[in-house]
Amino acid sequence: MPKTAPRTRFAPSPTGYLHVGGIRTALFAWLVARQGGGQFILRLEDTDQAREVEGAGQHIVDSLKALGIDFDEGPIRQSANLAIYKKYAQKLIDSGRAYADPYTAPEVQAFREQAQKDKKPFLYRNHRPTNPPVWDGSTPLRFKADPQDRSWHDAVMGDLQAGPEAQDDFILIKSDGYPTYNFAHIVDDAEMKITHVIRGQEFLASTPNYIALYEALGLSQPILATMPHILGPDGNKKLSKRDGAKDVLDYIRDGYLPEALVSFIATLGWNDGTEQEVFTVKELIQKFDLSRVGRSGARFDEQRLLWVNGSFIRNMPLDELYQKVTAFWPAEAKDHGDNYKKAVLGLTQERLKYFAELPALTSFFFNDLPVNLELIDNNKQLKKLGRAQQIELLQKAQASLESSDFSVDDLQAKLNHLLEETGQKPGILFSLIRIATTWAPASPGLADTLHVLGKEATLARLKSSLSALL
């Protein structure tokens, strides 16, 4: 028989924003769905409607168009098929495996507090009425559990079992007429025809029930993998927004790139079995596969996401980085043409981890900034050389520069001809240079940065500078 093309989902509640664990999640459904051919359907799970957040629904689209993970079907919102729900419930009660509630928040409290002074986990099957009344759908309806010793395959997690003690008998259909998760998800996978369950490790408690409402509804069990948890940076506890869970969104803004940032959750514990670190969504398309997924939590390390960020751009053709780069030049820099900007962006390419970042790697390339004597007092090597030295080795280099033709084969000609000249270290005299011609923290090569810089910008800012020495 052909084997059945996959259909997966993401299913996130509209209740805030996606950060990296949801992501995830998203991500590996998807990439099952492509690998194989089949679909991904996005699901909006909005039956507890107190809880939901305007315009999260449309912020979750947002986040998976932003990182290219397309859905084939959706968004599909749960509070559409309350009619579906109905009618799976009313089969339930048929076969006798669902019930009214007649009980009221007290009276259950009481049950707890009852099993606390027992000393007894409380169970709510334990406290199941004998004579339900009719279920109006002004009361909740509880599944009727069959507690016995249940066991099944996780794709990730392997196989699992679980005993009586985990199973009880929970809300399906709230009074309110809204499905809870554990119902409403069940009944959407079977008419969505869904094929694999991805999900985090905080339903696996959960899955006897899920497994025993199954077998209840005569539904096929679909392929269940569970993801664990993402980690906070010190590996401890689940990542949090308190941990640095940024919106997604946030990234993008801050200009990372879509397809590092995908990179970067897709080996949020999984890898291929080799040493590749960095992977495209066409290898991550051909590669993935959930058995590889580990079944520890894996930390979220933000330093190893600029890494990742940064090892695209510096493999991008300059010409698409200078496209993608266009919202986030200073502001200097609408005066300049496409030439210099790209000459400048070509030099920061290297060291750039992510856009935000360009304005305080390029702004003195745009403009004169201050003249920071700090930066040459308390540089440890500079300090050292005393000021009438320092206004010495840099009128030297005025000279020499003078008579360049500010190529980039002149310009390294003429500073290595300053270090004979003067006896000095590279790391001594070529710091003073691009200190004295940037007033920058920090900049690419000096030769290149002189290039680009200019003849006419480069000794007016010497002049400058020995003008502040003085």
Second form
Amino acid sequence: MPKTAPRTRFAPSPTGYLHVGGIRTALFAWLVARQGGGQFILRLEDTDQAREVEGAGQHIVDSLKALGIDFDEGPIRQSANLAIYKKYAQKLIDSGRAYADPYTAPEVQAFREQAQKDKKPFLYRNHRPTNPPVWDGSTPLRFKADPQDRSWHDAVMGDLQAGPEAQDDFILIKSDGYPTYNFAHIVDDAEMKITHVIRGQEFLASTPNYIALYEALGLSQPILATMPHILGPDGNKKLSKRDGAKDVLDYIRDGYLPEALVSFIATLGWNDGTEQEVFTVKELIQKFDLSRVGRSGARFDEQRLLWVNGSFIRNMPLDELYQKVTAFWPAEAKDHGDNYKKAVLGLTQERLKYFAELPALTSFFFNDLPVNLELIDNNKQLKKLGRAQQIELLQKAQASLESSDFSVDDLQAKLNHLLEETGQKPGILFSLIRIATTWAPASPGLADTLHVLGKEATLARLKSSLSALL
Ligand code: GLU
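To test you: the structure above is the form predicted alone. What is the structure of the form predicted in complex with glutamic acid?
Up next: the whole complex, starting with the chain shown before.
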């Protein structure tokens, strides 16, 4: 039999911003679709009208687009499908597998409380009415469960089973006319011919109910794949906003690269069986495999994200990087030409982790930063020299640099000669010159930095630093 191309979907509820866990689910579903030459569908599960957040649907679309996770169909809103759910509900009523719930909310609550008192799990089916009224839409419609031992295969979690205790008469359609998630997603997945249901772990406990519903509707069961939680940095609790996991669009605004975010998110719980930690999208499409997704939670480590993003930045051709950082330069950079900025970027590329750091790492190339003697006085080694020696060393540097042509090679030669002449260690002499010419807490290699700053700026800064020290 020819293998059918996968059709996968991402089915978020538009109830808030898209968190990393949601993006990972979307990404994995997308990878499965792209790998098999199939389709990826975006479905907005908006049947809980009270929880819908204005703009959340658009936000989801924007977040996926920003990461290059393109969809072939959608966004489809479930609220547009109400007639279809009614049709499926009618099928279940006709076959005796659905009935009108005759109880008021306080009555159901009383059942629940009684079960609690008796220290028994609450099961609605223990109160199943013998003679339910005809369903007219004004009360919830419930599924009539057929509790039994069930076993099934999950592409991530493996072979699973559950006893009858987890299966109950759950609501299919609420009294407001909207279907529950439990019902709607089964109908939609069938109508949309979804082959793989890839979703979060919170739905695992209800899976026996879903299997009962597939059977009652005569539907074949799609491949089920359950994603474990993403854990906070300490690896204990579920990741929350407090752990610093930002909205993905905030990461993009801060100058994280979409391809780095994709690689990082794909490796939250997945690897290809080798030591490889960074993947291009093309590699992910080739190598992704649901069966290699870990069953326990993956730890969200922002330091690793920074490292992954930095590695994409380091490996990017300078011209391409230069195009991408346009919006991130410090304001003063606008007075400088492309060649100068490109040279600055070339020196910074190695250490740049995300673009919003650019001003902090480069402003001394564009501004004469204020003299900050603390940088010298709080430096253990430099402090030991004392003012007089600091001044003497800088004066020697000044004399030597005045005779340099400021090519990197000549600067390096001059600096090495200064080391010999003064008998100082590079860690001391070069730090002192670096601080006196930048007044920044850190900078790239000294010869490179001075070369880009140029002779005029370097000597002017040395001069004003010397007068501040004198
Ligand atoms: N609407 C559900 C959610 O947002 C979707 C679960 C699923 O993918 O079926 O978690």
